[in-house]
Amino acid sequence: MDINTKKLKKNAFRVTKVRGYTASRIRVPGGHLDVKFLPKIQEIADKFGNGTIHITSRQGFEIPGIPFEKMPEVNLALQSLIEGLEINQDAMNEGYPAAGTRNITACIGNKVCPFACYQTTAFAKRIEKAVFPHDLHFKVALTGCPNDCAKVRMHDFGIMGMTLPQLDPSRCIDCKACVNACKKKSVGALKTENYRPVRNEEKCIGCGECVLNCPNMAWTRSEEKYYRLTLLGRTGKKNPRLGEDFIKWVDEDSIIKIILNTYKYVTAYIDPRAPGGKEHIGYIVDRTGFDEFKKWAMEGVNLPKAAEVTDRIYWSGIKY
């Protein structure tokens, strides 16, 4: 069967090592879904695949063993999943309209985890709605706190939850539980002065350990949701590296605007000769310079007062 592999991959099917067979990749923004969708995934795997699924590193599902000629039927079967998970589509019953921008991944967030500073799944779905479908190869990951269980520094855009802790002095009993917790579990941003904890604003990473460990609820989380945005981490064969801090105490609207601006930047500067039409954002920034990227990324962005923007980023990592 003659197959246009570029079209196949754009439709979120994979070229596999077994001739004549493909695998279907199912998006699950934020890695969280209602169990009512699982029987449909099983049905597709049993009817069109080899009866197995793979849970991907990007928190989606991959169904292998699908004959090329069955792809249109698989797309029809996927429609209820695409609609149920509220994935953007160009046309119904034709499966996924792109695969370049990978599934938005997230830790479990504050639905379950006491350390998480926000609802990661909700923000992941909001980003998905804003950016998908798109053919450019972007990777976005979210984690609820600086523990970074989701390994967001290995992505183009890493989003860490932060909280700006608020102290009610009238409730503080000077037990030093917050100071000790910050010293042992975090970065030591608290010290005691005049029988009250004092927060070092420059050092604080917004983890919320003071809130979690205060026995008298003197510390509380800020009503505003803040984030740390890291940029351009990557794995792969060539020069892997961790993402570096770009903005601390940034808000959701600004993060989405920066990501959308980066799509415009990459569209303007991507190397047309890049293999498969893909070029990692980091290589483009290396070529054009960070200042040029920053100019595009920050266009029309209105940051909150608390935001701290890095003037210039230097990435380290393995060099080949």
The other form holds:
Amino acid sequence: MDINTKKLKKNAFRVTKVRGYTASRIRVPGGHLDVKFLPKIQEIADKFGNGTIHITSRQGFEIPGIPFEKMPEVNLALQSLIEGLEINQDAMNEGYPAAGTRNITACIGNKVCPFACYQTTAFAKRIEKAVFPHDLHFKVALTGCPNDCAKVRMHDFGIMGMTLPQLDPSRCIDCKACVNACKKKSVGALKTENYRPVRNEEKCIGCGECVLNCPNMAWTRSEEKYYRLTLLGRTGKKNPRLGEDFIKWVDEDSIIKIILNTYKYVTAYIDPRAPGGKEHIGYIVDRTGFDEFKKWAMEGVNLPKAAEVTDRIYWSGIKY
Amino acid sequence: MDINTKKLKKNAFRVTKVRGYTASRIRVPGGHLDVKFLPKIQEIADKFGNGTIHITSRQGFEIPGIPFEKMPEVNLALQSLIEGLEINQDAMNEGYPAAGTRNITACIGNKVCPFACYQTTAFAKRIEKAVFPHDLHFKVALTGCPNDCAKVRMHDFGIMGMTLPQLDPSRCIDCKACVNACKKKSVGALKTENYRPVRNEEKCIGCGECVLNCPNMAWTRSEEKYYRLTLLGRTGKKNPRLGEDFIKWVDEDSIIKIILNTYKYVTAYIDPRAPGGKEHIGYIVDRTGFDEFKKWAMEGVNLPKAAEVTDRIYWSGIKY
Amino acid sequence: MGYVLTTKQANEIFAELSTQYRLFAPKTFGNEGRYSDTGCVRYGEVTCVEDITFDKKSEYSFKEAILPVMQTLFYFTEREVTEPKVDDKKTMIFLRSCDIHAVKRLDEMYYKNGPKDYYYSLLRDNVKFVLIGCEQSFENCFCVSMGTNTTDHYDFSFCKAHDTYEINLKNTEFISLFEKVNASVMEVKVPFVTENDVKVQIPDGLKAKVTSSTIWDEYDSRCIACGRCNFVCPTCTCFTMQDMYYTDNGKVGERRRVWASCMVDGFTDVAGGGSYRKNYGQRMRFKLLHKVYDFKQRNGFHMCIGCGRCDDVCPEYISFSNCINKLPEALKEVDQL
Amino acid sequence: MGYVLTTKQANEIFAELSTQYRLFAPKTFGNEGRYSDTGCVRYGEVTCVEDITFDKKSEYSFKEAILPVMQTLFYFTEREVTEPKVDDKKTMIFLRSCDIHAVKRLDEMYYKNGPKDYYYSLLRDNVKFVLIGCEQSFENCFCVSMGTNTTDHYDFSFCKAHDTYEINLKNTEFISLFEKVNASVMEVKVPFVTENDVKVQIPDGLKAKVTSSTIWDEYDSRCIACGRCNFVCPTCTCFTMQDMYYTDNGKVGERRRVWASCMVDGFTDVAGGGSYRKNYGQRMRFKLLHKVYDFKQRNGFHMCIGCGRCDDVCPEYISFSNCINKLPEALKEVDQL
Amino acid sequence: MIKNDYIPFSSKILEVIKHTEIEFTFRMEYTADAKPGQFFEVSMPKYGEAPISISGIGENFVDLTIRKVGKVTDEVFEHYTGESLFLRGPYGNGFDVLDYESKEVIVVAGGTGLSPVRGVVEYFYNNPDKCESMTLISGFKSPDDILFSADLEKWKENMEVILTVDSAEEGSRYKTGLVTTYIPKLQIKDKNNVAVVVVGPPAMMRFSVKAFLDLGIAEENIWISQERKMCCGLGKCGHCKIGDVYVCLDGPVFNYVKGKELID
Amino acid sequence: MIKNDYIPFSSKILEVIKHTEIEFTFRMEYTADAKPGQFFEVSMPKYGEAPISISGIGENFVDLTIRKVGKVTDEVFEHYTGESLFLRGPYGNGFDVLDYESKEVIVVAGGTGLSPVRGVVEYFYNNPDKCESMTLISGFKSPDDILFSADLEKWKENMEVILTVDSAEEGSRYKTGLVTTYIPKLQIKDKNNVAVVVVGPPAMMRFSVKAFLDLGIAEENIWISQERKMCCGLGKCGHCKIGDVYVCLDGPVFNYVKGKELID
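What would the structure be for the form predicted together with a further copy of the same chain, given that what you showed me was the form predicted alone?
Next comes the full complex, and the chain you just saw is listed first.
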């Protein structure tokens, strides 16, 4: 058996613990899919794998127990999924073209969740279209609101939906639902002054609890969709850490631009001798300094007026 | 339409953004399932929902677009899944009995992954059996190794597989593969002394890179399975933070005992007025002090000899 | 008397009316729903027929047009008290049959319960009502049960029929309005709902004693006391006074009244810390019996008009109509005590 | 001459043999695989037949029984040099046909290439070989291509047949051993593999010039230079010397030799920083040509015995046999230069 | 044009009588009709209004006894050095002393409940012939909380006054115990000719009424005064509604036949 | 019992000659046979062994010129004040001066490559009649790196010595340039009667040999000495293997006909 493990990894298969057997990873950008795709997943698992799947922590299906020699057949079988899930692909019937940049994950978003500030899956797919396929080890995740069910702060790029709440004071009846909700469930950015909530703009995280809890539509959402962009969180063996805020009240276009810019930055600065060709962007930023990163990242970005950019980020986290 | 939202939430449905429609959440303990269950999921989505599913960040399937009145029928349809996935259940045909304690998630583990130090799904199911059903808002996650693909540090209980590497010096040929791997991919806990690797026991995180990289089986894994237990990480709107180490080199039995003890502790101390009856354990610990928590948690726990318990934990994280 | 209008004619009429009236009608506030990417149908000023949302029930009722959420009673400077100026434009409200019945409830409170209300009169005395017909019942409506499904108390009706608008004229002072645009004269029957999916039956022998039933207890945990049911209700009339001084000049301020909710904390708080109905179930009981029992005791007809807005809006999916239908059971229970 | 043994008889024989021999055989080390919950089949001392793993190829070869991973050459105190004591127990190795051929390669190096190796001789001179037959070829085996699938060079064979053990005896000095347990005498034919899935064809006109082929280049990126292929190989014999002093007493130490790998960094490092074959592909070339070309140039037969252990163990799934089969292409390529 | 009932009038503070640290009686200039048990909406513009019972009525004044327990009353105390307060009212039905004439009148007051009934007591003090007898049971938390102590002393002249405190230090000169302790001990001549007036906190009223009922006093001979949040005093704001009554319009004084339905 | 070739013998340090800061010649007591180009495994027990070429041979000694470049040699320098070192050897074939007799002998040495050929040069210096002519091109990195400078001076007596340094300061008395610069300029009488010996770093050897081949010198008239890692010197450890030869057994000196195959 002669297998180029580097090629198979790029092809979204993986070297498993079981000699001679691989696992196929089916990415679902944004985590939402039509159930019509399930029979194909089942078929692949039954026909080529061991009849089981793992739901991955990146919102995909991992089909284990596939003999290496079945990879071309699995790739053929994957074609309808790759097309159906709208994965960018260079050549048909050859499976996934790259696996470096990980599946763009998203919480269920405002399709379903009352808290979500936007359509997470739609934005995830937009990013997917902009960046894939790519071999660099990037992790992007989207979450609908600051509850962060998607744990975006453990990703390189964490995108958290926000709304800039708008108060119509003439509809406010001073029931304090917003103030109480903000205090109990969020950051306590509201206080009552003269029978009306006053928002601490600096503190406000744009979660929308005030809007959700206002019984009289005095608080409504901003027409514009805003996001918090967090940077370079990670798990891992050296220094797991939370992503830190880069820009608060940023817009979709800027986020996509910043991500694309970061690909350029990493391409320019990555350590070519990094094990497995993988180097977490954070270590590269350590090397070049944050300012250099920021210079590349912000190239050509036009931020919305409300945007607040962090001057310089200092990460902490656990250091082993 | 008269719906007891609290009951439906306990029943693993949810109040969605769309009036009159709910979503059913199918938990998959440990994230691994036989594909024979997929057709049932497809059927429920097609018959009662809108034909789509979301792969949740907790390794489940969320089936949206279900009219509230279909919940009893969905519960009937779920029965085979609940049984098949071995979910603890009080009464048949009534769906999930509780949804407070969240699905116990796990990375793919050593079924497939070379890095994993144990069978994550099996341990997840063991915990499932011990704690479910429960209404308290607990999040438990398992990951096979300190790479932490499951992001366990964002959970109340993070369980990270470890191996205590054993050196057979008579098989060591001083190739330095272990020292280099530990330095480049892990924490640099190995140095060479007299042609042999010497392990810094304090630094070692038990990732097993030395074992994996040793070409001559000089390093092997410990017979015993060990774990790192991290505590009270969370996302959220107030103070997202990483779980901090509670016990290094702990065993399965102790972990289960500590989790069960924590249920007792929370039951004793939870704020009965917490919104939605949910209060993150972390805030309770803030109130009672860590020592009180620890007293409850460690009640009747017999740690293995190697275990290192943190005296008192101080969490950090992002504070809004 | 009836007319059929093209959209163009209808808008000419709107333009004409706008010179004298502020036109209030249900309209869709595109992005102002509670949840992202959702809208909200509620009352607002309209200037053309396209502004009006005909095919949905408004989440909030017309009442804010004559009973504003917040109304300044007077301004005070150091020792003076001054009434605010009132817009002398008249108001025209587009509303459905049930809501026209609601107007009667508002009038009952503000014209008759105690002295006639000065501020209410200022607005209410200048209102014309335009009836929107109901081709079919909406979810949660139970107007038929409450006898509010039909009405004659309107100035004219205004119903959308495909791409025309049909008018049934009651108040002849508006004849010239329609003649001016050469509206086609036609027999127009206003569509009224004759049956709802939801039906309620208020038991005949209902009495205050049901207060002590246990049916209210479930709402202790289900209800979150947010008050949405009151705010959307076209018959809820409670308010609270607010005295405030302006941040910029502490010597000057105003007294105003704002909507209050019997479901929300603080409604019964008396100076010194006392309060009543701490349990949310008891608030539900208080509200419900007001709507379908004691209002009628006092005024001879039920307060509730069966619009179902309280059910539409409840974030906890508590159904008011469903609770009404538990009353027989409650009666039976308390009779056995 | 042949025997059939029951398990009981076999274990009596093992007990008897153990008095004179250390018995080395492939056994399963239950929890000592690289990955959690995996085992590893490699050589170790056995005391009963149940200890032996018959149905799998051992990951590491028998060679460590006579060529230990680490061998102390001598101890030195301040000015003295002392040889270590040698266990005077003899060694019996259970191994397959291909591995018996490997012994010949070890002997060639340690007995003949240069002076006879003192330390090798100490162990090797006292070894008896027990042949394990191969009912079928394992994955990656290509012994047939290398002509190592059969052998007569053993003392006796020992094959598991369901619940009995079949012995083919070559060395008559062991007759009494079997007679003592009243072993059933029977014609026993040792099973040998006659075909492998994997076949290699070493081209006839192979020459050093293939060094400059580009076939090696792919291994520059694929190979990780871990050396597993060398360590598992029963014919790899390289070692490195280590001089060390004991941490507890810096005046006392030892010189030893440990296995070395031509794939691992440092193998060719000379004092002053020079080194050869920095590219991993060139190391692959060096190893491969040694195994199937220049060893034969020097010694008359191929070094590689086709056991395929290098393929079994490579974490990067590089196949040695597959590379051999690229040689014709490589030859063609360099001939065109 | 109809009357704007929301506009308050300015009333001069004629005198301030301090009872306790937090209870003062404000004697306000006022000349129109008023009955005991009625109330005024007293306001400090910019701070709000509070319903305050009339605790005394004179030729050109009304007494308003104000307890410092809420935002508005706090502000009144803070700012009463000003010459006047804003008033609206009087609102409510008040006590109709005619209902009690010729009867054995028993007034039970808990704490500040003495304020609204003070006018009733005063009436029979000044017109002792208009009733068969007059008894006042007045309870306070502690000796420091006693209101109208001069009145209480004065009233003893021609009526029975039982002054009790819930608790007092050892050796205090006050009776101790809840007002309900003293009800069963009352000497009633003809229980069908009794008029009972109970005013005070909800629990005190509930238990006092029960004690009288136990004595065989008929419901129709008992009157209570309900305290509720009242924003407007005009039957509009809804806060004071209990069942089908509006306390501000239909009360605060209710005959117990109606009043018993108003337990909330 | 066979001989244990791994056990070293102790050899007395007779003299230490310092060439540069890091290059010393250790004159070791030794009486058995040895040839130039052969080497000893020199060891400091506990620190290891290193193969060191014989740079000079005398009646009762061998010279071992040691450069301080690795762990073992570092230790030798550190500890040479001790009276002896441990040796094994000599190993390797060495130069066979008989192959070069009667020829125009050209020795090209790069850096410490001069050590192993010193014996060859010395032989023809002492026996000038045994060759047609003798030329030494000896290159060093810099003037400071020059080894055997006394010898170089002495050898000039009866041979051509081209001493060159890669670079030197302005005005230095040394020739500069790589040794290859001087090869084309050599005056060769009969290119079929030439014996070329090239010893030095790999690149220097490669280019030097090429220069001679370009001059038309036949491969069989060129000898080189390969340097490889050698642990055992006994054909066992495998480190010195190139193609089918073991440098320790078959070399380090190779006629270029064989040697050309050994480019690694």
